[in-house]
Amino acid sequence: MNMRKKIVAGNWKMNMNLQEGVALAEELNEALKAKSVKCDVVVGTPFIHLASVADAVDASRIGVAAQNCADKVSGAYTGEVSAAMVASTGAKYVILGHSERRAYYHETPEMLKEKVLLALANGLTPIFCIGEVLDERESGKHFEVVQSQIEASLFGLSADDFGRIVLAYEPVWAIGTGKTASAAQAQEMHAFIRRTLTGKYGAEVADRTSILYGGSCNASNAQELFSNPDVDGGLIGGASLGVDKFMPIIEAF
């Protein structure tokens, strides 16, 4: 029996001002009150929303995530937000290594390694993103790319620390493009990731690790994606910005 945590996490990206974000969180909280759902629900908000959203929701119903944190403990890093600051807001998760951070802000595997360590040291659960771009998929390098992303940033962790990580596979070619990896492609990659983890940490740790799928997951394809044995939920972008679109994905379990 698969005892892994099922998780549906929304990534709001750079959308909604503070008031709109709090209103959305409150609406989602109300919608979840009325339902008994079979997965953990997380919302990944901009930094300035974190404390207000954490206050606005029932922590037993909704976990709050930052979308990033700094790779330094503290100090003269104007504009950066540390893992300790994130944790102090009541947020329990942090999204790290998102393809947009890697592509636009040149985050390296080495920086991400530091971010993961600082997140764990501050009691946060990293949702660590991995995934290939279109030309890597088309040239058949997708497995190699994903494996190296995992190895370079996470394989320095002890088995205990690795056990506190959630992975999110996001084929970069399917983010916001309307293209989705087929359920079979998602399952194939998730199973490959789990085998990679088994090779390093053993079957027990690998079997316990939740691996989410991200990349144009929505109400119409969530059930098919989530029915795969190695797909443990979703990291949802655009469809998490409205309760009417997000709830059907949560209810796909």
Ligand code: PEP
The other form holds:
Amino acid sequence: MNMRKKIVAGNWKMNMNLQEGVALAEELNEALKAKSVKCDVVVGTPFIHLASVADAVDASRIGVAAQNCADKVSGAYTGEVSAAMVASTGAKYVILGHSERRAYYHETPEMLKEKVLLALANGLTPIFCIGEVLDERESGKHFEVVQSQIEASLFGLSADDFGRIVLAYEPVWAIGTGKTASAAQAQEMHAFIRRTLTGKYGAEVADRTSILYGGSCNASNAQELFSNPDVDGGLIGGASLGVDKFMPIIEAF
Ligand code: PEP
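Pass me the form predicted in complex with ligand PEP as well; I've looked at the form predicted on its own already.
Below is the whole assembly, all chains and molecules, this chain first.
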């Protein structure tokens, strides 16, 4: 058994109003009090929920994550939320590079590089998402796509800074589609990612980096996915929106 941190992180996306979100976080907090779980638990909420959710839960039980942050420090960027603002709510994590942000909001590797630096500078742990679209997998380009996403946004970091990154491999064709990567496909890619990290930062950093799987992960497939040696947990969308669905994934460890 490796010593890497195991993490199950929910990504609520743009769901639930403030009251519903706080109620879900409180219910999850209560459910976790009654259990001793073997992984860290994170909830990724919309920006406006962050402070209330961070107040509503025990920081020792649930880490709070934003789903994005700005690529600028501060100033005249109407509608943006900075990494410093996220950190000031009590959030400890920020999901960056989610495929929905890359695809719908045109986030580029260069923007993501800035966001990662600002997140780290503000003491946040980035949960950095990478993953290929269906065409890329079908044409056998999935390894090179994932490698170049990592290289373009993260390989400028020092080994110390890289050591503070959590990765989430999310094949885009599996997100919200009900189509999960097989345990073998997940393990194959996670092992490839770890080899890529070893090549750049050495075995010690690579061995310590948590690599989560995301894409239609749920109570019925989590255990099989998490039992792979290089799969260190999950980033969970749809199945994080109810304690009844999320708790069994946490308990899959
Ligand atoms: C996600 O958006 O990170 C995700 C994995 O979504 P889902 O679990 O709904 O596929």
